[in-house]
Every structure is written in C-alpha cells, then in structure tokens.
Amino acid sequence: MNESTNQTVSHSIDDCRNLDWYIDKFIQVFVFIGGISAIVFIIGIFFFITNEGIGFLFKSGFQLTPHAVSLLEEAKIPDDTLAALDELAGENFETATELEAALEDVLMPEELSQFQALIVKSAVYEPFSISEFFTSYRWKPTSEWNPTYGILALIAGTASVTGFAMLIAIPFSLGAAIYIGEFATGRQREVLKVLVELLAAVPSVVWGFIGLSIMNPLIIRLFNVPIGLNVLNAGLILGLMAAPIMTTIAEDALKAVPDRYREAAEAMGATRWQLVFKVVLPASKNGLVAAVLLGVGRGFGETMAVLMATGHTINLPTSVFDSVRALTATIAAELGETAVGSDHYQALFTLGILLFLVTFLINLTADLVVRGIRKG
C-alpha cells in the first residue's frame, strides 16, 4: 500500500515537473518570437520612412515648375500636350539643356518660341540641396511659382519648446520625484504618487485643448502680447506633459538607492536634507539622467499638444512669446494634404527620418552617459 502511494505521489510530482517544463518553454518561445517580432516590425517601420524619404535628399538638377505647367494650361494647349507636360514635370534634369531638348520634344516649335521666356524664366529652378535643406527657413512646398524645402525654422521651433519644458520639467519632476521618495510618508505618499500617474494618463490633445482654450488668453491678459500660442504656451504644456513620466522614473531611481546608504548616513549625524544631497541624488545618478532624457525625447517627439499650443507658425523665435512650428506638427498637419510620391511627400517623410535619428541619439547619450557613470 505504501510503495504503490508512493508510486502515485512520484508519477504525479514527474507529471507536475513535465507541465512546468512544458509551460516554461512555451513561455520561452511566445516572449522570444514577440521580441523578434517588435524589431522587425521597427525595423521595418523605418525602412518604410526611409524609402519614402532617402530619395528626396539625391535630388539634383532642374525641373519644370508646376506653375509653368499651369500657365501653359491655360494658354490652351492640346490636352495630349499637356499630359506629356504633366509627366514632364516629375522629372529631374541635370543641366537646363537637358531640360530644353526635353521640352522641345512636347511642344511644338511655334509653343516652344511663344513661351520660351517663360520656361527660361520661370520654368526652370533647381529644386533641392542639401546645404539649403538644414540651413534655410523657408518651407513653403505648396508654392506653384517655386516651391522650398527649408527646415531650419522647424528645427529651431522644436528645440525651443522642447528646451523651454525641459526648464520646467527638470525642476518640478526631481523635486517632486524627492519629496516623493524621501520625505512623504504612508497615505501622502501613495495619493501623491496615484495623482502623478493620473497627470501622466492626460491624453495629449486634452494639454492641446487646455493650450489653446486656457493658457492662450491668459498669456494675452497677463503679458499683453498679441497672440498666446507661442513658444511660453507650449513649452508649459509640454512641461507638464513630460513631468509626471520624469517623476515616477526619478522617484523609481531614488528608491533603488540602498538603504544601507541612508542608514550609514544618519549613524554619522547626516540631516535629512544633507542625506538627500550627499548621499541619495549621486548614488541614483544614472536614474536621473535616464528619467530627464526621456523627458527630453517626449519633448521632442510630442505632435498634438504642439501642434495646437505653437500658433503653427514658421518662424525663428527671438523671445518665448513668438509662434513657431514643430517638426512632427509640420508632418501631422500636411502628409494628409500631398500627392504620394511628389517631393512634398519625401520631404516629410526626410523629416521623419531626421526625428528618428535624434530619438536614436537621445538613446545612445543616455546609454553612453549611463554607462560612464556606472563604470565611474
């Protein structure tokens, strides 16, 4: 009776043992093929951008303008004529020569004489280069007369709401994330930190809205300016967007301290606030700089909050109380509107290459600073 109980009881633990096996390498292969999974799947988003976008950088030569074509339209030309215009204008050409004996193919000899000053004129531009990409402010892709592809008023845009919340950011978020983790006790502490993650839940286009309702008339009050969507307006909203992530992830890093650390500190009559300064914030460091480059990403990367709170203006702000326009606002509010595959098109998507590669660089930083300070 006893040998065969104990028969049972060894079969049912082998049993137990395969199941666990079983469940632990299923549980293996389904968090392995999710994690391929999500990187070929990012990897794939960005191959998809960068395809649509790499071949807008390579542009060179001349083009015929759309507002050439237009105008040729309406002088009457035959509609065969036209189409063969229209696909005419997509092309690149790397001298105006070029560009000439192609025209001369379309249009017959009397149209190419009658509108020869206008293609010398206006007909003709060079449509992109690098240099002007990155270093001109002037972004109007819609222009029918000559359109430009210049971001630096995007890009000073963006940094300067993301650089004015971060100024914000960085002190409400560590001050909160200390008082959090050092001082605030029981009850507090838990409704403190339940109100943090509640402000961290807002959906973007409700800051938006608060944005644009709340704080554009009051700045108008309060500093008599003309407009409240500005770089103030929405380096606030932004603040506050990206604080509530700052603290948990800085109270998270100050919580991770020892408490050996704290408990040596006061056994050799350190204060409160000395324990805090000298001890806490330099042993948790890694966290810190982690939780205010996250915030720096989240800055940079936010859309609808910017798009609604900037004034959506190009424009190199001088002072906190000029409108401008962010990078990711510019693409939010303009690839619904462009033709698949004009250079409208690629231009956006270049700019989404580019926010990918700042989002990589921010990574890195913190990566490399994380590291330097861990092997310090």
Given for the second form:
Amino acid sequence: MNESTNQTVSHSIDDCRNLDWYIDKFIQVFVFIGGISAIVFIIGIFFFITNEGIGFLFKSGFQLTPHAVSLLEEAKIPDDTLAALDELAGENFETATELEAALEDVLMPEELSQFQALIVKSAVYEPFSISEFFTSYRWKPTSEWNPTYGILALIAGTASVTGFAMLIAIPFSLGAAIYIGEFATGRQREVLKVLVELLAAVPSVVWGFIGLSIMNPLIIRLFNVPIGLNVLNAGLILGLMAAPIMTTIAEDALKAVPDRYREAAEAMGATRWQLVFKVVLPASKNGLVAAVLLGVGRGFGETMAVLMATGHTINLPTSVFDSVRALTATIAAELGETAVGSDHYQALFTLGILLFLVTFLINLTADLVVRGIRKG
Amino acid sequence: MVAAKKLEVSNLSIDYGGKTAISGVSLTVREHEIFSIIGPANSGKTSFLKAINRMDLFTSSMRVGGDIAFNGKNIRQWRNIYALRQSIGVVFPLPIGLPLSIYDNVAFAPRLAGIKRASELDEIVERSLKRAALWDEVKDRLKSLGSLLSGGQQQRLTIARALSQNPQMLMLDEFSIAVDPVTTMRIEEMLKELKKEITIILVTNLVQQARRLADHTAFFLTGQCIEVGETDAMFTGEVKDVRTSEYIQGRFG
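Output the structure of the form predicted together with the partner chain; the preceding block shows the form predicted on its own.
The next block holds the full complex; its first chain is the one shown before.
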C-alpha cells in the first residue's frame, strides 16, 4: 500500500511539464527559427530579385517609345484616337510591321505620315534582346530617344577591377598567411593576427575615401595621367580590402596542417622554406584555393569602395589608367532614381540576378573545395 | 676492440619553461652499436632525442644546457643545422607519413638534397625500402598514398624515409608502439643488420626489446640517467643502482 502511494506521487512529479521543459521547448523553437531563416531569406531574396528582373530578360519585340507617343499627342488628334494610341503605347509587337499595321488601324493617313517621319527618329525601337544585353557596351538607360541596356562595359569594369585586385591580393595575402602561420612566433604572431583581423574590419566606405582623396592625387602625380580614379586605383583599394580576409582564411588552412608533418620534414633536414613549399602548401592547397575564391567573391560584390574609386565611367578599359564602372556600383547609383517597374528598373534587377548568380557560384565552388579538404 | 665515439653527451639538462625534463645526463654512444634508452614514461627519453637532433628549436620554451658532441664536434657549433639533421635520422613513435605517395615520401629528403635524376632517386627509394623491409610489400604501388598503408607498414615507411638520406646515426623513439609483434620482430632483425653500417639509438619502453638488441643500455628515471652499462651485464644483475634492477624486473614503470 505504502509503496503504491509512493509510486503515484513520484509518477505525478515525473510527468509534469515544468519550467525547464518549457524553456527547453522555447529555446529549441527559437534556435530552429534562427537556423531556418537563413534558408528562407536566401530563397526570398532570390525570388524577389528574379521576379523583378526576369521580365526584362524575356521581353522581346517592338513597342512605341514614350517619346514617340508624346510627339503624336502634340499633333492635333481627336480624343478617341488619343485614347487608342495610349492603349497601343503599352503593347508589345513581335515585329515592326505588326506595330505599323496596328498604328494604321488607329491613325488617320495624314497622322500616319507624321508617324513615318518619326520612324526616322527611331520612334519604334527594340526594347530588349538577350544578345544585346550581354554584347553591347552601351549602357544608356536614361536616353530619351533610344535607351539601350548593354552591360558588357559594366562586366568589363567589374572583371578588370577584380582581376587587378586579385593580382595584388593573392601574393600579399598568401605571403602574409605563410609568414604568420609558419615563420612568426610568439607575441609577434599574435599581434600580426589581431592587426590583420582589424584591417578586415575597416568599412568599405573608408577604403573608398582613401581611394578618392589619397590614391587619386597620388596616381595623377606619379603616372602623370589626367584622372586618378581608374582600374589601378580601384584594383589597389579592392586588393587591400580583400587581402586581410584572404589572409585569415589562408592562415586557417595552413594551421589545419598537422604539426607532426612539419616536425617530420624538419627532422629530415628540410629548411623552413622547403618545408613550406614541399609539405605545407601542398597539404593546404584546398584551403588556399578557397581563400582565393572567397577573395574573388568579395571583390566581385564590393560596391561602395568601387563606386568611389573607379571613376564610375562607362568604358571598355584598355589600360589600368582607364576609368570604368562596376556592376554593383551601377545598381547602387541608379536604382534610387528609376520608376518602379520601368525597363531601367528591371534592367538593374537583371544585373542583380547576374551578381547573385556569380557570387553564389564562387561561394559554392569555395565551399565544395573546402569540403574536399575534409574528405581528403 | 674499442669503437670510436659517435656521440658524447656531457651534463645535459633540458627544461621547458622552468619545468625540468632532464638534468645532469652524461653518456657516450659508440660507432656501430645499438644504444638503447629505457625508462618509464616522463623520464626524459624523448626530450633527450630532441636535443640531439636540435629539434629544441621547434619548441620555443625548450632550453638545453650542457654539451652534445656528434663526431667529436659540439652540435651547437654546426653552422648548418639542416646538414646535422640530415646525418641524424629520426623515427617518431607514431608513424608520420607525409601526405605524399610512398615513392615521394622516401624520395623527399634526397630531393631536398638536390638529387633530381630519376634513376638515382629510384635506386635510393628501392634501397631504403629494402633496408626497412618494406620493398616487397609496396613495390607494385609506389605511387599510391603513403597514408593508405597499414600502421606497421607506415612505420617501416618512416624508417625507410629516415634511411633515405644515408644518415650516420638513426634514432628510433618507441617505434613499436603502433606496430604489431610480427612487424616489430622484422624491424628488429633489420636493425641488427643496419648496425653494421650506422649507429642506432633506440628509445624503448619494452625492456626485453632493449635486451634483445642493444649493446649498451641507459636507464632514465625522472629526468636523470640512473645508470649506463653493457646490456648483458645489466640484465644479468650487475647493476649499481637498485632502482635499475627493480625496473628491469618489472617492479615499477
């Protein structure tokens, strides 16, 4: 009897959802939301950018330019024709002949002849074709007569700046990582690591400011060129920006090489440099590649410093002293001034898709390469 | 016959940031002998080897006092420490295969020494692997990763690697820890052969291994060299210190 009472009591204590249970449940849900939100955000951002930009990619055919409509409206046209014309202005036609046929339906013959005169001034235009988007270097979205959306110059700008930045950042960061990881000892090593991490935390607008106010006059004076905001300037700034992060990741990769490899090689009489070159670098190859790729991704996506230091001029660069314009900087500078849903607005979002895809691919590759380390 | 002195250690002391690992050790290793060092854990055996190979430079807190003369020359006066390390091979307790192929592991040191001709490297690799009793097992897969070998094979690979640069002296640090008994016996046979060509220092915690192989044996205890003597004499009871005989008989350690 006594025993059974005991059991009931202990049972009721055990099976009670107490505070600990609720706290645990709450924390679990909270942590789950935190974890899952990353995925939700990525998918959300992807859908948002794609939704805004994809229409532009698949748009094709011909339509009346706003300019042509406004010219026609200035001519004396009856109100009902005007309404029909407004309707027509929003429509898309696959060929120019179809557009003309539609115009013939709406307009009187004399008005049509006015329109014919307008054709000479490119009243109809081809709003978009994918090949033009990627092969034309004319980025003139705000042109009243004939806006064009060619991103070749922007790609060339971003690629040249990033490429130049990597030329600087790769040797610097790998050198720094090897020095910190393999040669520096004790306090010097700790101080260096802290300083490199501090350097990585410098805001990009500060780097842009340095490019604008220090590098710019310096380049003008040193190389005797008319403008110092160019590929050289932005590349240097971007290289210095990316180097600390690359150094940190590369140093981690070197640290992942077990010390016993080093001792074994040194015990055989390898010099420090032989040890680094023949054992440590081959063993940490994947991590180093990942570091470089992340640096490239950083350079590709960087906006503010690039906006300030490139000169922001549409140009296919032929030398490092040419000013260029980057993809990211274009979006940052122009998006605020476009009408939502306009061609220009959509074109900027298409640039966003492109950036998103490239950085995604670079990061994915880096991630796969790092995974390669763990397997091997 | 009195063999030449290969290594002379006098009044050696080692400490790690104030913590003493070895103090007042003096002993002599003669040419073409196997000299074994026995003693329980933490008695300073590994630190002793590290000092000889100047591996103290790897550990910033390690301080070495006293004198070590290799071939009659104080090792601190060697201007090229890499050359010193090349003439003293080391085998660590756990096999450390570099992340390279079997061939490249063995050819590593000769390549560092500047040997580039493939035929010469092939010859060195084959000879070293044969000396380490590994050749027959790996001759068909020299290009595969060294880390894919079994533990015992890897240990013999590190021995082959240590032999690849023709050292004058080979130091083995408890090589049999990661090796099965059969392989241990094979390596022991090989060491007896090797003795004809080079000097061997064998650190071991297997007392019987020292008895089987060594010409002279030193007994280390808590950083001090309690006793050095001829192995046979030591194992037949001719000891000066009672702790030595107690350790040999397995009363502690």
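Fair warning: this is a prediction, and the values are worked out from it, not measured in the lab. Heads up, when I say rigid core I mean the largest set of C-alphas that superpose within 1.5 Å between the two forms. Positions refer to the first chain, counted from 1.
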task = Align both forms on the core first, then report whether residue 293 has a C-alpha shift of 2 Å or more between these two forms.
result = no
Exercise for the section: Determine, after fitting the two forms on their core, whether residue 190 shows a C-alpha shift of 2 Å or more between these two forms. Expected result: no
